[in-house]
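First, one chain by itself in C-alpha cells, the form predicted alone.
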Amino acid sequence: MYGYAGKVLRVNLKERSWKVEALDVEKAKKYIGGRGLGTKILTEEVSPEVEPLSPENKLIFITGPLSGTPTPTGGRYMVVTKSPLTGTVACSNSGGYWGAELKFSGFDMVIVEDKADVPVYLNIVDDQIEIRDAAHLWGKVVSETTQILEKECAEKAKVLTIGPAGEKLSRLASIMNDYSRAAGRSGVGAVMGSKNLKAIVVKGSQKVQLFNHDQLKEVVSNCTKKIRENGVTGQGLPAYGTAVLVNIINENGVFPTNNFQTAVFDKAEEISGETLAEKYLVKKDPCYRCPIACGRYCKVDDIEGGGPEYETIWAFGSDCGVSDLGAVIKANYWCNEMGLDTISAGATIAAAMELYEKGYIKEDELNGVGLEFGNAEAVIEWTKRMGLRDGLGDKLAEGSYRLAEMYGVPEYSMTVKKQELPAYDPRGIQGHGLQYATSNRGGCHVRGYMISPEILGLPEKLDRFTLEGKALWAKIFQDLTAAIDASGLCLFTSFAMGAQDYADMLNAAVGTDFTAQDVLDAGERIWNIEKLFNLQAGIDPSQDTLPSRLLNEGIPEGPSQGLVHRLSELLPEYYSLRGWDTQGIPTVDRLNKLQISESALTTEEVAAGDK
C-alpha cells in the first residue's frame, strides 16, 4: 500500500478497549483522505442530530496520504467531529509534527468513541496501544501536560492535548499539539474534554511507502522551487510570518477594528509582522517538511512560545482596539496554555467590549477587570478567565454569539453559523464575503481563501469591489482547499501551486492517476457531503449569511468607505454553479454526478430538509 498507512485505530473509551481495522482504500482514494475521508466516516457513523458533547459523538483524528511523506508541508492532520460551537460538521486542521508521527506509527487515523469514566490519555507506540490514567494531568495547562508526557512516554514522542478550556467544555476550546500548534476552530477541544480524554501521545518507527520514489522526488523538487520563487511563500511569509498581512489588509481598508465597527486601525504598524520581527521574534518555528517556515517563536518579558499568527494579532489587536503587541503575544500564550482558539477568543472579547460600551454588560460583572476597547491588560486577563470559566469568563467561554444572545442583542456577534469571523472585513472583499457566508463550518477564512486573488493577486488579481466571476472563484477555491486538506498538506502551498501540482504529488506517492479536474471533483465531493450533514443537523440555507452590520452598515472610513456586502446578489449564482436548487439544497443530479448518492444521508432526506 502506498501513501496510506493502511490501518485505522478504533478506541472505545468507556470500555477501555481498542481494535485495529483495515483502511478502506477505495473509499480513501475517492475522498483522498484527511478532511474528506474523515467527514465521510462521520456521516456514516454519527447522526447529524447528535448532541456534540454527548458520548454518542465521535472524534476522528486523521491524516492524509501525503502526511509523513517528503512532500512540502506534509505534516498536517485533521480533527473531524460535530461542532459544539456551530452544530455543523467540524474539521479542524493542525500542523507541527504530531500528524506525521501518527502516520509513522502505522495508522492513518484514530476514531475515538464514547466517554471514559475518569480522565485518561491514549499512548501509541507503533502497534503498542495503551489507555492510561490521566488524573495527574487533569487541570494542567498545555505546556505542563506536554512536558510530563514527554518524560512519561517514549523518547521523542509527540504530544497532542487539551488544556483547561477543553476540560471545562468551552465551545471555543482547541486541541493543541507540539506545545503551540492548534486544531483551533469549532470547539473540537470541548468534544475531547467531554470524553475525558486529556491527551494522545504517538511515537512511530515506520516509513510511509511511496509508489514511485524517483517520480515523487522530481515532483517535490518542482513544487518546492515554485514555493521558494513565489513572493508570498518564498519571501513574505518566511520573513514576517502570517503577520506580514497586517499592513497590507489595513491599507486596503478591510482590517476589522473594534468588533467590526470600522475597518481601519490607525496603529496597525505597531502590531505588524515587521514590528513583531524587530522587537519580539526569537526564531522561526517551521512545521514538518515545511520550506515556508511561517511559524514564529516569540518572547516578551518572561513569556515565550509559538506564535502569534496574523489572525491572533488581529483578534486581540485591532478587533479589541489594542496596539500593544506585547500584550497580544501574552494573550496568545495564554490561549495556547488554556487550549483556546485565538480567533474566537479574541473576537469574543471584542464583542464583550462592544456590549460593555453599549451598556449591556454592567460594571458589577467585571470583577475589577475592564472591558474598554484599547485595554491591553484586559485581553490577557479575560483570556485566562475565559479558559477557566471564571466569573464573566464563564459566559465568554460560550463564544460571542451565545454571549450577545444572553444580553438580547445577538447582532453584536460577528459570526457566521455562530463561529467568529476572522481578520478581513467582507464589505470590501466581495468574493471573500461570499466564502464566509457559505462556509460549511461557519465563519472561516481557510475554507476558500479569496484574499489570495482579491488582495494578493494570486493566481491573478481580481477587483475586490466587483461581483463578476466571484461565485465561480469562490467555488473553485473551496473545492481546491477541501482537496488540499484531504491530502495532508498546508493550504499555504496554494499561493504557489495549482490543482495539477497536487495531482502530480498524489499520483507519485499513492499511485493514483488523478488529473487536475479529478482533484477539484474530489474537493467538490467533500464539500457536498459536508453540506448534507449540516442540512440534516438543522443548519438550513438561511444560515448562509453574514452579520446584519456587514450587509446593512457601510464601512465608515478609509479606502473601502461606504461599502456593504452584496451577498443577496451573489448567492443565487453560487448555488447554481454548485448544482444546488434555488434554496441551496444539493440536487439529486449533482449528488449522482459526484458519486455520493450512496451517502448515509439519502437524497430523499435532503429534499425533506428543504423547509
Contents of the next structure:
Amino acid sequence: MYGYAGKVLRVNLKERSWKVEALDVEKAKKYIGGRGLGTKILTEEVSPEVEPLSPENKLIFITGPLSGTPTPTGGRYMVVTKSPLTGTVACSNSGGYWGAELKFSGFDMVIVEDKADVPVYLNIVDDQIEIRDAAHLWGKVVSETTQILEKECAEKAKVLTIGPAGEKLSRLASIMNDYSRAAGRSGVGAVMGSKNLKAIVVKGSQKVQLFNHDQLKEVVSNCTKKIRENGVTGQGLPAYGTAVLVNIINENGVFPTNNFQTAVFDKAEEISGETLAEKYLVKKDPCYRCPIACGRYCKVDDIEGGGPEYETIWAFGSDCGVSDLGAVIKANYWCNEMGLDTISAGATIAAAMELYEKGYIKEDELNGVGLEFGNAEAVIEWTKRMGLRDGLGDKLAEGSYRLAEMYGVPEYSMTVKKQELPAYDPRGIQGHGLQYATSNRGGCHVRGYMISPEILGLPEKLDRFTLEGKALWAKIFQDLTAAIDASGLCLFTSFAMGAQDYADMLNAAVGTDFTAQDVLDAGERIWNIEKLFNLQAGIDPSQDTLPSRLLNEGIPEGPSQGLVHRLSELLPEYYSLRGWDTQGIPTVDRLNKLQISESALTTEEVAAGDK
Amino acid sequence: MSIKVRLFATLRNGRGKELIVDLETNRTPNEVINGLDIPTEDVAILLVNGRDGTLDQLLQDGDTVSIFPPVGGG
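Output the structure of the form predicted together with the partner chain; the preceding block shows the form predicted alone.
Full complex below, order starting with the chain above.
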C-alpha cells in the first residue's frame, strides 16, 4: 500500500460506535482519492434525494494519496456530503495541517454517519478512537474550542471544529481547522452541526508509505523548482497573498460592487493587497509543506488572525461598498470564529444591503445596525448576528437566495444553484461565466479557474470578451481541477504545473502508471459522477445558468461597460464537448467511455426521474 | 501627449503608484516601460484603458496604461 494509508474510519454517532475498514484500493485509484473517491462513496452510500440536514446524510472527511507526502502543498483534505445550501454534492477543500495529520494517524478518511443524541467530538490518536462528550464546547467560537481541545487532547494534535454557525445550522456554515483554515463552501458546517458533532481532533505518528522514494524525490524537486520559478507562485502569491487580485480585477472592470450592480470600485486601492501588505500584514501563514505560502496573518486594533483572502476582501469590501480594510479584516475574523463561509456571508450581506436599498427590508428589522452600502461597522455586526441567528441575522444565515426569496425577489441573490458567486463579474470574462453556470457545486471559482487564462495569462492569454475555444478550456480546467483536488494537492500548484506533473507525482508516490491523459480522464470521471448525483438530487440542467442581472443587464461603467454574459451561446458547445446530450444530461456512451458503467445511473433512469 | 501610468505590486518600488508621463505622439507602452526602467519580463499583465494591451500598440493622448508583474491567486 503506497500513497494511501489503506484504512477507512467509519463512525456511527447514534450508536457511538466505530469500525476500521480496508480501503478499496482499485476504486481509490480509479477516482484518485479526495474529491473523487469521496464523491464515489457518497453516491454509493447516500441517496441523492436525502434531506441534507437529516441523520441519513453522511459527512466524509477525506484526504488524497498525496496528502501527508513530501509533495509540495500535500496537506489538503476535503469534506464531501450533500449540501444544505445548494442541494447538490458538496466538496469543500481545506489546507492547513489537519489533513496531513489525519493521514499520519493511518486513515485516508473518516465517514461520519447518523446523529449523536448530545454534542460530541471525535478524538483520534492513531488507532485509538474515542467519541467524547462536547457539552463544554457547544456554543463556543472556533478559537476557544480549539484552545480547549489542544489542552485536553494529545500534544500537538490538530483540531477541526465548527463554530456557533454550524451548531445553529446556518446554510453558510464552514468547517474550520487549525484556527483559520476553512472547508468553507456549501454549508458543510451545518451538516456537521446537524449530527451534533462539534469537532474532530487528530494526532498521528505514522508515515505515508511511498512507492519509490528516489523517484518521488526527483519529481518533487522538479515540481518545487517550477513553483519557485513561476512568477505567480514564486513571487506574486508569496509577497501579496491572493489579495493582490483586488487591483487586477478592478482595473479590468470586473470587480463586482454593491451586489453586482456595477463592476468598478473607485476605492479598490484602499482594500488592495498592496494596502494590506503595507498596513495590516503581520506575517505569512503557510500550510503544510507549501513552498508558496500565500496565507496571510493580519492584525487590526485588538483583533488578529489568519486571512483575509482576496475573495473575502471582495465580499465584505466592494460587494458591500466598504472601503475600510480594517473592518473587512474584522468581519473575516468573525467568520472564522463563528465558522462561516466568508464568500457567502459577505455576499449575503451585500444582497441584504440591496434589499434594504430597494425598500424590501424595512428599517424596523434592523434593530439598531445600518444596512446601507458602504457601512463598514455594519458588515462586522451583521456577520456576528448571522453567526448567532440574532434578529434579521436569522434570515441572513439561510444565504442570499432564501433571504431574497423571503421578500419575494430571489433575482436580487447573485447565486448559481443557490450558492453565492465569488469575486469576478462574468459579464466581462466569458469563459469564467460558463464555469460558474456549470459548476457542480453552484457559484464557485475553484471548479475551473478561468481567470487564469482570461485575466492572468496563464498558461496563455485568452481574450476575455470572446467565446471561441472557451467551452473547451472550461472543460479541461474543470477536469484537471477535479483531479488535483482528488490528489490532495492545492489548486494553486496548477499556475506552475501541468497534468503530466501530477501524473508523475502520483506514479512515484502511489505506484500507478498514469499518463497526463489518464489524470484528465479521472477528473472527467469525477465531474460526471458529481453531475449524476446532482441530476438524481433534482438539480436539473435548467439550473446551469446565471442570475438574470448578469445575462440581461450590461455592466454600467468602466472597461467592461455594456457587456452581458452570453451563456446561451456557450452552453451547447460545452455540453457537446462533455459528451452530454443537448439537454445537458450525460450520455451512456460517454459514461461507458469513462468506465462509469457500473453506476446504477443511466440516461434513461435520470430522464425517468425527471418525470 | 499625456499618458496615465498605473503601477501595481512590486513595480511600485521606487516608482510610485500612479504617474503622468509626457510622450511624443505615435508612442507605445514599450517606451513607457523603458522610460520607467521596467524590464519587459516583469510585465505580466498590460492593460490600456482596462482592456488587454500590447507593448507595441500606439497610444492615444489621455490613455491609461496599467502594468502588473506576475501575480495571481484566487
